[in-house]
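First, one chain by itself in structure tokens, the form predicted on its own.
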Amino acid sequence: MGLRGEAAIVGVAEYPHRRKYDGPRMFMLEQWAALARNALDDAGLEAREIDGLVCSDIRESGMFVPATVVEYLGQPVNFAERIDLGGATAVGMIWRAAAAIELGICEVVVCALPALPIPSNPTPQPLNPMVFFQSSSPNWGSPQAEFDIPYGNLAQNCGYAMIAQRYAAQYGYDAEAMAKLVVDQRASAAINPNAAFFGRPVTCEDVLASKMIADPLHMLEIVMPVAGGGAVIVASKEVAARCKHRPAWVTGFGEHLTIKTPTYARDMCVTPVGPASEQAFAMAGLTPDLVNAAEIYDCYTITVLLTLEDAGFCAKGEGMRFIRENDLTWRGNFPVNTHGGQLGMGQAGAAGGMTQVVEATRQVMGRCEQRQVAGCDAVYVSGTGGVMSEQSALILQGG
């Protein structure tokens, strides 16, 4: 059951991630088209070959989003999906595209997540109340609006801090180990020209001295919003054979959803990425010890810690020891987020965009230059939406 590994990522495109963006402002449709064009050029394909697309929300259309994108591109397709999985969206896009290709519905699918600033609206709409509540469901009739928001249980910082506090109570907490995770990822970001923290490594002392945002999470343990965006081309094996680069074959995936807010979690220290990863590894015919790098969704340090444990890279409760005892930089014995992750690269729209998927693909293709992992034939990728609510896992392999 599952994928046969007959679809691959063959081209990528990525805008540099910048905290202070001073470039042109484009509507999301314009960004979508530009990213698609760049990814096609990277693969060596023509726009007329596109016959599928996967998208997320765009500002220009509240509904019929795939049709809106297709119309703007001027390219009819046989397959279209709109994904709403927060930070699990990118991984969800890739496996859906691969499945559609293996079903014979299409051969060349564009998956894009644009996130550059858009032109200012001369007649702006009233502010959405989510701005004030930092909640995904402040609407009338929402359980979150009735049972969570009035009592202050809202926003990602509070939710992930609560998970970290629960982990500390159950397994203990090593603040220096968590700081080392940031340090290792920033070491990789420091040599990635696309990263917001390019050329800016940090020390454990820097991390622990940064402002406490939500105990025990320091500012440098939390992602920073940036301008950016990315796209990939997923293609059939026939198309992949004539593309420019080594294909990154999509051999396994998993997806698991459990809750929306931590209020309803049965166990905050057991996350959906466990079942998702188990399925992905089984489908790919691999075990965690056989991957050469892991591109783990890292909105917070605690997210990486729990993913390392629940995906099977170390035992439950052993994550902090694992981080301390292993070199997680691009040149280390267990490379994690070789581009710097979102903690080192910044979090572009759609809750992180394509960063982890693009980096995994580049590693398999052997195109990461100074930060290239030697002999990189298998990469694990994860995605996380909400507050450990919905998680996805992906295995990419070289031929």
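Keep in mind that what you see is a predicted model, and the values were worked out from it rather than measured. Numbering follows the first chain given and starts at 1. Note that the rigid core is defined as the largest set of C-alphas that superpose within 1.5 Å between two forms. Compared with the form predicted together with its partner chain:
- For Gly141, the Cα coordinates differ by under 2 angstroms between the two forms after the core has been superposed.
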The other form holds:
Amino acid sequence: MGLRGEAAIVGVAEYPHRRKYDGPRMFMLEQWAALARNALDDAGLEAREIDGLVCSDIRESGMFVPATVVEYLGQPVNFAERIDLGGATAVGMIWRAAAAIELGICEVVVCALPALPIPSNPTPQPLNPMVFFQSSSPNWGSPQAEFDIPYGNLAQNCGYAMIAQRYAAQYGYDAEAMAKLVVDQRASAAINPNAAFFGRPVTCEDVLASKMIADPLHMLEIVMPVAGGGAVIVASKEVAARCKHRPAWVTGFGEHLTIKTPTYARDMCVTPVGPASEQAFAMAGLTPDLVNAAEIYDCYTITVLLTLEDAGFCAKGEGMRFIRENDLTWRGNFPVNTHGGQLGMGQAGAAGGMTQVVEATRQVMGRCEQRQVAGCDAVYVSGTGGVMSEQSALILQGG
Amino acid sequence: MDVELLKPLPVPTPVSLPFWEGLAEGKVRLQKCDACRTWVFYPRSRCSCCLSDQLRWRDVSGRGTLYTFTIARQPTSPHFASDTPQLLAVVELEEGVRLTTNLVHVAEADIRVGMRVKACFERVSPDITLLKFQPA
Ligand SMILES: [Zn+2]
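Alongside the form predicted on its own that was just displayed, please also present the structure of the form predicted together with its partner chain.
To see the whole picture, the full complex is given below, headed by that same chain.
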């Protein structure tokens, strides 16, 4: 089953992630075009070579998104997908692009997730009540509207907090270990100019003294919303051979969905990234101990903890000890989120997961400068959507 | 936010109506599948184990244990600003199903995962009664 490893990420583009964005405002279609051009330039490819595209939502249009993007770019494609997997979208984009390439239906696929602010509308719009409910649907007939929102169980913080609280009851909890995870990632972010927290490391004391948002999650254990976005080009073996950089071959992937709301999970502390990662490693013919870095989706500290355990980097219940006993910074013995993760970059909405894909690619390409992991030949990437409800895993390898 | 927002209330569907009618009468009702004996929550038209349509409503005790909780110290949406801190919880009923709820009549310091809880019924509108839980 699976990929032959004959498609690779050959080019990347990333907007600097900033809490206060002071650059020009652009529509998402405009950002799409700019990101696509930048990623093509990075690879050394021409726009007319695009023959596939993977997108997610854009603010300008609620439907026909792929066709709208194709038309705006002026590049016809043989393959177009729109992904609706929240934070797992970026990883979901890459494997679909790689699969389409290996099927032989396209050779150069652009995957972009723009997330800069759009221009303010000169026509004032009524406040859309949907904004309050974020990832929970208030529509009639939606299970969330009927059985979760009325109790205040909406957005993300409380769901992740309840998973962490359950974990604490089952396996024990070490608030300092969770703080150390933030400290390690912020140390990597501190030397990444694209990170919102560039030049701003923190200490365990800072994390534990930050405001309690939903027990046991402190503010610094939760991503900060920022402007950003990124894109990659996935290409065939033939195209990759004439690109500028060492290709990051897509050798394994997995995706697993179980629930929308964790209340209904069979076991809140056993997450879908487990089966997704198992498939990804098996497909790549690797085991967790053989990767040189792990770029783990990190909307919250608890997300990283459970991914470390369920993806097989350590045993169930051992995650806190694993974090304490290993140096997870870019220079550490087990580098995790060498770009700072989203806890260090900031989270640019659903584009957050693209930072992990872009960083993994740059590590394999050997382009991470001060934060480069020496001899980086295999990187694990994860994506997490909803509240540990839809997760994906990817293995990128040099070669 | 100056505007006082009305709390979002459930709007029953034809399938879920017996559940909400039960709460209005002070009863917890769950569906059980006649084909595979699975208890089902939330209410569905088909069993979430075998997809049979042989689901029958039963009155249950409303007793269970606290599966997990959090204390949201920042409102999860502006609608709940007056409820801060919110005691959000997941309760596992004796029948094995889990549901989202709020804890009431309990001090923060006394909340423990695994504690025994029982249903209590909070009428929030002429038509809607929410299912909340308190220590048993
Ligand atoms: Zn059944």
